[in-house]
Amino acid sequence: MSVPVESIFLDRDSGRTLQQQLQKAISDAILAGRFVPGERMPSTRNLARHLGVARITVALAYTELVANDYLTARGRSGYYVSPSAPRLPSFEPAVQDSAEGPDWSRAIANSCSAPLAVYRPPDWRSYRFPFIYGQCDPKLFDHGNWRQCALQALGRTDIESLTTDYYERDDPVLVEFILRKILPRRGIVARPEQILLTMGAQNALWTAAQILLSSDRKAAMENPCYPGLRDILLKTRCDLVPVDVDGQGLPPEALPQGVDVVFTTASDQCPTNVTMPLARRKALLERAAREGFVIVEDDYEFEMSFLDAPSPALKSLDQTGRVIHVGSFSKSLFPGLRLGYIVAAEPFIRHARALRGTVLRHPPGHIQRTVAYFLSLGHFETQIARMNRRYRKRRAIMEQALQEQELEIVNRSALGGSSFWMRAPEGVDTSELARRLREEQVLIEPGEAFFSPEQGERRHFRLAYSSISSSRIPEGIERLARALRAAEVKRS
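Okay, now the structure: that chain only, the form predicted in complex with another copy of the chain.
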């Protein structure tokens, strides 16, 4: 028996190389049992001619398939499907999800639903004017050096850090570089035992909330605030008090009595961009010491400080270990990395580490080691410097465009940041506005999801410049202004 050339098809739309397409077509057919052990494969010459590819491509694919024991070579007589080629076992598949299935509304003890989040179409990159926040701009990301570092972390010498089960531990190399290169930028000195790596800031905030909150505890959060945090805190079933922020961030005197944990974005309030002044930070820490509460500081964007030096983290003023500091690589590297950290007092870190061990063990070793190399070779600082230069330019263009169109900026970050916090004229519903703008290729972030839901606050919105190129900004703002004017006319 021979395998006919006609039974081998390439999938040219797959984005793979010709050689890979060919390997895959043959290995798939063998796995599925369509080509059986002992069958003779077409000669490289015939198959190459039939598929219209170079003969060397077929020869290389065959060689690789021999190495992987899909094929065997028998000298001059050619290639055969290997007698010990891998096969998929075949079973009669079961039908799933019939009408007699379980009553899930009863079976589910803890119902989880997706939180109200800032809407962002999955294909946002295809929009012409994406004023969206927190995503990676491939033009600013140092892809070449990242790839080099990842490759190094994939090398023979690092195979243990790649493959091993760390259990409750972290990569000591990354911990060392966070201690030496990241935390000093925030004025924080810490020991390795005071750091826990997490799957991004979201996971860090969730961990802190799990450890510190239960139904008999009281927590305070900023209003407006990061919607992901509200979702986390609501799920703890604690007594949750939203505290309105003002032009200096969270007012310590407005915190409720008897609070156990206060969540704050002191250095760059999310989403209003306000930096909490030193006097207020000290007042907050003093009240925490007096009343015995703990503060969780989400320091999510300090790297984007290009107008002024970043103010030291709240944690750097914390003499007594009362602040739990959360950092992330999502803004400085990219959010798909899912890597962040907690810096806190040792007793807290011990509990958080045990919880992480139960929930997911540890962030993948390869990712930890890649970031460690990226930090150790100085690429991280260079990348941030490049992002800051570009953001500074975009911000200036954006500010001018907003001024020309007479749009109201509520707050601009004194440090720089990557967004403006905006207010539409009275009566404009920015969730509706955002929907209409999508048809105009413009993406803005309506403010609704940031506020406590019962407020129904729909006048604010966020305009970010982290994912839009400078040349697109003026037209995007013009379209936004036109839509705002139309919304006003409609109202009046």
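Compare with the form predicted in complex with another copy of the chain: the form predicted on its own:
This part shows the chain on its own.
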């Protein structure tokens, strides 16, 4: 029997290469049992003519399928479905009787419902004016050099980093370059024993909260704040106290008595973008030393300081080891990387390493080694410089557009960053505003999720320029201004 050439087709909308599309079409058919062992495949010439592709594309696909034992080559006779080709196991599906199933309202001991979060449509790239935060702009990412570093990390000399279970350890090459190239930019001096790699900043903050907090401890956090942190802290069942930030960030004198842990984004407050001045940082550290509490510093986006040099990290001023420093590569490289780090005193890192080992062992070795090469070969610094030049231009264009439309910027960051924190006129609900703007192809981030829920704050919103081209910013801001004016008229 022969496989009919008409039974093979390509999914040209898949985003894969033609060779990959063909390999997938044939392997899927074999796994599903549509092509059976011993059947002869169409010749490379006939299949290439049928699909409208080059004959070499079919030949390369067949060769790869032979290597993976989907096909076998028989001299001049051609290609056949391999007798030992992989097959999906076949089981009779079990019939589940929902009436006999568990009562999940009783079975679930700890609720994990989704928190109030900033809404971003999954297809946000299809919108013409996406003023959304924290996403990668493909035009700014150094894909070529990243690919070369990833390929290098797949080489024979690095096979151990790819395949080894590190248990509780980290890739020493990446740790070395964080010590040599990342932390000195923040004024931090550390030893390898004081660093732990994490699956992004979110995982780092969760780790800190799990180790430091319990139902009988008190934590203070900024208000407004990063919504993901609030959810992490609420799940510890600690006594959580929100502290309102001002034009200089978190005020140390406003912290409650008896606090055990303080969480802060001192260098670039999330989401207001204000920077805590040096005097206030020292006052916070002095109070921590005097009262015995620990500070968790989320140092996100410090690389985006293109208007002025960044202030020294809290950790760099720490003389008593009370600061736990959290960093991430999500903003400087891309958010899907999910790689961050904690810098802290050795006793804390030992506990954090043990907790990480219980939950996920370690971040993937190939990712660690790829980032290590990206840092060591100088690509990271080039990437940051490229992003900062582009962000500086976009920021200037957006700031001018906002001024022309007379929209209110709450805080103008002195360092840079990638967004503006905005305030709508009195009585405007920015969640409703965001819904109406989506019809205009404009995406903004309502501020409700950043504030304590009981506060009911709905006037603020965030506008980011990391994911929108410079040419589209003025029109997007004009549409936003029209929608705001319409909302005011409707309210009056």
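Treat the numbers as computed from the prediction; the structure is a model and nothing was measured. Residue numbers count along the first chain shown, from 1. Between two forms, the rigid core is the largest collection of C-alphas that superpose within 1.5 Å.
Visitor: When the rigid core is used for the superposition, does L433 move between the two forms (threshold: C-alpha shift of 2 Å or more)?
Guide: Moves: no, less than 2 Å.
Visitor: State yes or no: after fitting on the rigid core, is the Cα displacement of T72 between the two forms at least 2 Å?
Guide: Yes, the C-alpha position differs by at least 2 Å between the two forms.
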